[in-house]
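In the block that follows, a single chain appears as structure tokens, in the form predicted together with the ligand.
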Amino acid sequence: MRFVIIGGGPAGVQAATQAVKLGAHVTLIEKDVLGGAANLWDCVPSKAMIATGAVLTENRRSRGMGLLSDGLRPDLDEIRERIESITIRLAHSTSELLASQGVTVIRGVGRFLDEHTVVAECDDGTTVEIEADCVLLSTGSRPRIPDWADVDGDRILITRQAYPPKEIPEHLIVIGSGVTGVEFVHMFRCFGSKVSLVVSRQQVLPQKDPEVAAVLESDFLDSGVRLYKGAKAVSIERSGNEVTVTCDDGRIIRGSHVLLAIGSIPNSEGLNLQAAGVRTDKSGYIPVNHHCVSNVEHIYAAGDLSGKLPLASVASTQGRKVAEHAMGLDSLEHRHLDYDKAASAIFTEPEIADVGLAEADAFALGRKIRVTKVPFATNPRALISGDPRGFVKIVSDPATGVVLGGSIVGHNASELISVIALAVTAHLKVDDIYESLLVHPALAEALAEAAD
């Protein structure tokens, strides 16, 4: 089996390292970064910068804890540095990894001559003709710039542009109130940014359950955030220093600084899809079936550009079940990939985080759901380490006691939700996770109570 990959992110090389262990001779093209978007400009380095204003965030809190501080203040080479080197070192790994087994990888841009034909023009400038057998496509996405929005890489930024920017912005205005916004916001709020939120609903992250958006809003409001709820930006100017954002309702907003986070598109145009008879749909993402497979029977897509859900952890394993199909494994039922028990975090302070069923889904569905909640304040760990904010929330089905979902707001929130995540795929009831002899004093044991 010829299996030729174009990107190298986390579908790709998940991918790569499945369908080589099944027996491919894997070809993987990236014209970047081995880890890909994820590694270069997403995930690791939002984290990265995450990590130092949480150290800032804490060195604050010093008092509080017994501790006098003589404060801290940011180095933007240092964190620039540092963040490099976090990816050179991933890249690296990876990199070995796919060389220790046999992954033919090739620094270039690929695209389709025919179906079955995939050309790399190479960062050498050869051109290299590959047969395949099955081609996976997973190049990812990039971020949305709307046309009214003049990116300068300066003043009016986007993400990639943030880590971190020339200068730590006086007032920061982020435009886009989704997961990515939301983490911005918290970013730079700890780097001691003032910082606006234009929220085009009338709920901070609008796809989330509304009391677990409920509790970041008023966080973000106890922290000096402003937030301009059902607002739409129409446009960005820069004066000088100054950068002036105008919303639909009328009301301008005027900071140092702009960062839109609006969305991605995907990197699908380059592609020469036609030539392989590969569909997109109107916004250039490629539709397919549950095992990732397109239009076209031989010819898969994954991660973001799948336009299912965009997150580095579904790409991977999306990238892991396409090798498993391709390589003919996918016969039993448990091997489809559930979309819906995708767990998934937002790392603000308190960190935000979810799997399944949400329980205003549940209300919307009309399902008889029974929702346990249990808050912080009166978990020793949490009161011990300073932190009591927050809550664990399980949602189960009534009748059997099954975990259906489950929200945790609070300290390493994205590391507890792990728990419940375990439990909705294997279909655990409550009184498995009552029942676990956990740890005391942590944190996981506000699940137990939960689960009582």
Ligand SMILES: Cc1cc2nc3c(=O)[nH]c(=O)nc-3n(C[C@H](O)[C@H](O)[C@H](O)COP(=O)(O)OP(=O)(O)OC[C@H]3O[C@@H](n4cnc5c(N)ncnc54)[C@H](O)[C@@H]3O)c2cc1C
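Given the form predicted together with the ligand above, I would also like to look at the protein as it appears in the form predicted on its own.
There are no partners or other molecules in what follows, just the one chain.
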């Protein structure tokens, strides 16, 4: 089996290593960074900066913990070096993994010549034609830049220009209140910036549970963040060191910097998809079935390019499933990837995480559910740690007790959600969580209380 992969992000790397184990000859083509540009140039740097911001926040809270604060200050050069060192280390470990597994890695740009031939235009100027029995396209995505935004990398930024920016913004205007947008609000608020957030709808995180979004909005407002709800940015102008954002309702916001966080677009152009007969939707994504197969039976798409959940964890699992299917091992229904059971997290403060069926979605579907909620304000570990914000919410089937989903808002929500995710995936019952003998004192005790 000759398996060619274009794109070395989480999906491509996982597919490559799994396919090799199953006996395929694998060639992987990557033009930017092994490990994925969206992962190593967006996700990892943002979380590294958030981690630094968390230390600053904890330092400011130290008086409430019985300590005297000594006033830490951010060093952008040190932060930049730290982010680069993490990225280099992860990319190097990925490269070593692929080499150890016998994957042929070509650094360059890949495109179709026909449905069974891929051309790699290598970084050294050479061109290689590769015959393929199966092809996986996992070229990812990049930040979306609207026509009215003249990004200059100085005062008007996209996400990848903010890890970190050249200077800490005095007043940052964030356009976009989805996951990326609210993480940037939190990040730069921790670094001492004044922050304004343009919210096109009537709540931040419009795709999330309104109760969850309300906790985050309250925290933003308490910390001085200005929310411009029901406003859609339509222009950005720069005059010297000042930027002005104009909204469609006439509101004008002035600040020192603007950051665009209004989604991403797939990297599907340049692949010469028409030569292979692969179709895209109107946005450029490649529609796939439950095996990640495109309209051409031996050509797959995974990761952001597939238009499914844009999560590294989902991309990795897609990659593994693609390798199994390509090698003829994935024929059972239960082996299909269930996107409704993917856990996700938002690294704000407090953290937000959810998995499975949401309460609002259940009501919209007219489905009967049982919802139990426990605040961290009654949890001993949360009180000891000095951060009792948030809650645990578990959604279950009232007839069977099977866990259908859940949301967590609070410290370490991104870790705690794994318990509910396991319950959802394994069809466990609330009693299975409640009967578990957990550590005391621990935040996880709130999970057992919510399952009671």
